[in-house]
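A lone chain, given as structure tokens: the form predicted alone.
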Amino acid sequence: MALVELRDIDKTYQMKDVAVKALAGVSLDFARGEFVSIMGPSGSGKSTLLAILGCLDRPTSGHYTLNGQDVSLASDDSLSDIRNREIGFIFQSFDLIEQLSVLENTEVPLFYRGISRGQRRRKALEAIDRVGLSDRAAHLPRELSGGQCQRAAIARALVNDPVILLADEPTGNLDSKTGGEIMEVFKQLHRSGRTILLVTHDRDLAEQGDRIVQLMDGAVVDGGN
């Protein structure tokens, strides 16, 4: 069984009197341990697909199975729990809490799971070490470079040991050299067995994954199963 199974996923948004179809019959499988790049022009449905994969939005129709559970049928409380336990998010804008140190930012997902302070500290330090940022654990985001901020965001995404990492244009705010360094972090995580789905506009970065899924007008036009 694939780690992720999407079957006939449609997503329609109602914009006043107009129905806008963002996804149209998307069916995809992602294997455990796979590194997949998702590409497509603006308006192709990439962001909508990632929101559904991340349980931030629900499909209008179709089924999404993650790690054996049909999450398209889950309650809102269940979806919140799935997001916290099963999914790690990495965003273009880092989304770090400016008032918290790297260590404290990394601890946040564990706090919401009710993990004890000592365990939070230990697990967070392990995650920070994995992304090569141990010497910046006590620093605030404003004291970090863009690449260091993204490493901190990756550590936060890893700390709950999720089954899948979702990265939305993770190098979009970085120069090419720093972006290449962040891609090396992703490739190291992939080699350790992580499942990664990465949205990018950069063909060179996309080709570093196992497969490229190409979207156009809400449909898969290349790289499907």
Given for the second form:
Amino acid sequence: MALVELRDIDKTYQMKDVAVKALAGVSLDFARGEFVSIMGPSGSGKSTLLAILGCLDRPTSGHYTLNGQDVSLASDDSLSDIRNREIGFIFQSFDLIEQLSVLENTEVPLFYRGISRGQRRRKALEAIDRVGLSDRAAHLPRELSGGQCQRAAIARALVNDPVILLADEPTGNLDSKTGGEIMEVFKQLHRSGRTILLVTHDRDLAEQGDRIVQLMDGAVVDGGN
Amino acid sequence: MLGSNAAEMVYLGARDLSRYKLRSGLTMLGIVFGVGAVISMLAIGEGSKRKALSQIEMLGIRNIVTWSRKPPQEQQASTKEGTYVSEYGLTFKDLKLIRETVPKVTRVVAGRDVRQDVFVGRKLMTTRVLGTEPAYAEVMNFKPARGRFLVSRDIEDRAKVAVITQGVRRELFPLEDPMGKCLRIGSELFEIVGVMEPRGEGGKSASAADLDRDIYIPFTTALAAYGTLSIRMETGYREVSRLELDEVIVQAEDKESVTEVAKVIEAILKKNHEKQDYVEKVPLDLLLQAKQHERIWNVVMGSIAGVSLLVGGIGIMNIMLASVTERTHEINIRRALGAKRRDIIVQFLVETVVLSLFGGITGIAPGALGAKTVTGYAGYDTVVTAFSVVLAFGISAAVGIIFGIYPAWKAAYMDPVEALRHE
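Moving from the form predicted alone to the form predicted in complex with the partner chain:
Now the complete complex, all chains and molecules, led by this one.
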């Protein structure tokens, strides 16, 4: 059984009088340990697919099974739990909480999981060490470079040991050298067995994954199973 | 997760607020003033209540007090030139009638002010020298601190003894022990046999100060030595007044019969005093009146304080709504990282409550200061009670929760999908 199973996913947004269909009958499987790139022009439904995969939104119809659990009908609270335990988000603009230090940012997912202070600190420091940011743990995001911020974000995404990493244009705000370094981090994580979904419009980046899923007008046009 | 992390949430909330010191400070101001108003309102109310109670207590809750007073029309007549003899006030006949006819009475005590100056050596003091009876001390619930009060032997013997109060001791015997010393009242010498305990709170309340300046001598001695005539010399005329008794205090059996006894006395006096040359005071009525005033005061001031807290609360809500909008992205990120709606609600509620509680604590000092300022005008002490401080805490926490719920709810019900949008 695949780690991620999407079956006939439809997503329709109701705008005043018109219904806009963002996804139409998307079916996709991602295996455990796979590194898949999702590509497509703007408006192709990439973001919507990412929102559904990330349990930030529910499909209008269809079924989404993550790690053996049907999440398409889960309550808001259970979706929060799933995001917290199963999914690690990495955003284009890093999205660290500006008033919190790298360490505190990394502790946030552990905090919402209800883990005690001491354990939180220990686990967060471990994750920060893994991305090579130990000497910056006490710094605020604004005191870090873009690359360091993205490493911190990766540490935060990894801290709850999720089954899947969702990266949304993770190098979009970085220069090509730093972007390359971040891609190296992803490849390393992939080698150690992580499942990674990379959303990008950059073909060079996309090709570094095992497989490319091409979206167009809310449907998978290439790379599906 | 709430319990163990409560302290941490408060810490994080306070830290978030301290990022915007000016804004948080200005937001707090509303609560500072609101709580300040509550504190000073309560302090003033409490002070005036205590003052009223201490005055009433001094008069005795079971007592009906009647005083002689110069009838209003004669006060005008006495301004004319020449000698004028006025005769007014409570009489021995009144006293006898009250003693013999009024039911449900435990004690009746008469008092007569001899209207004489008091000397110790060359030191002069003008005060009330009251000729009275031994029961006066019990009726007024007034005890000697040293020596004794008047006893029946003093009455029988028309003894030349005097009992002084603390005010008199302070003024006439500032350094020495007054016990056994002599006082000259008018032309007669009296031996001091007792000093009463202090009366009233620090003597700031006017009537307490008055009672604390009395000198008591036996009733019979007062009549024998000074008679019932008194002469007052003024430029242009001489006023002679004839007055038998200055006050009659009747103590009822119990609180329930006070009103009835007061009515009977009123009926007796009315018959013999067409000129209205007496005043009847029922401390119990004063107590009820004081309670009524307190209620009105509480409603009026409570509304004022309530309005200022409402305004403060709306200010807080306004700022928190702005803060929620400003931090939309942070909220969405927290949601993406696994925060439940209630986590977000708690986060913002904690911030609002920290803000308003801090405002509340800050408001206690200006409130107490405001009350102190009023003390100067009101002439009585204002009292900041522990209860009012606790209440201020409670109110500010409540304001924080009430006005924090909507912004927190708004924060929690934003769509987390927005986390994926780039700014």
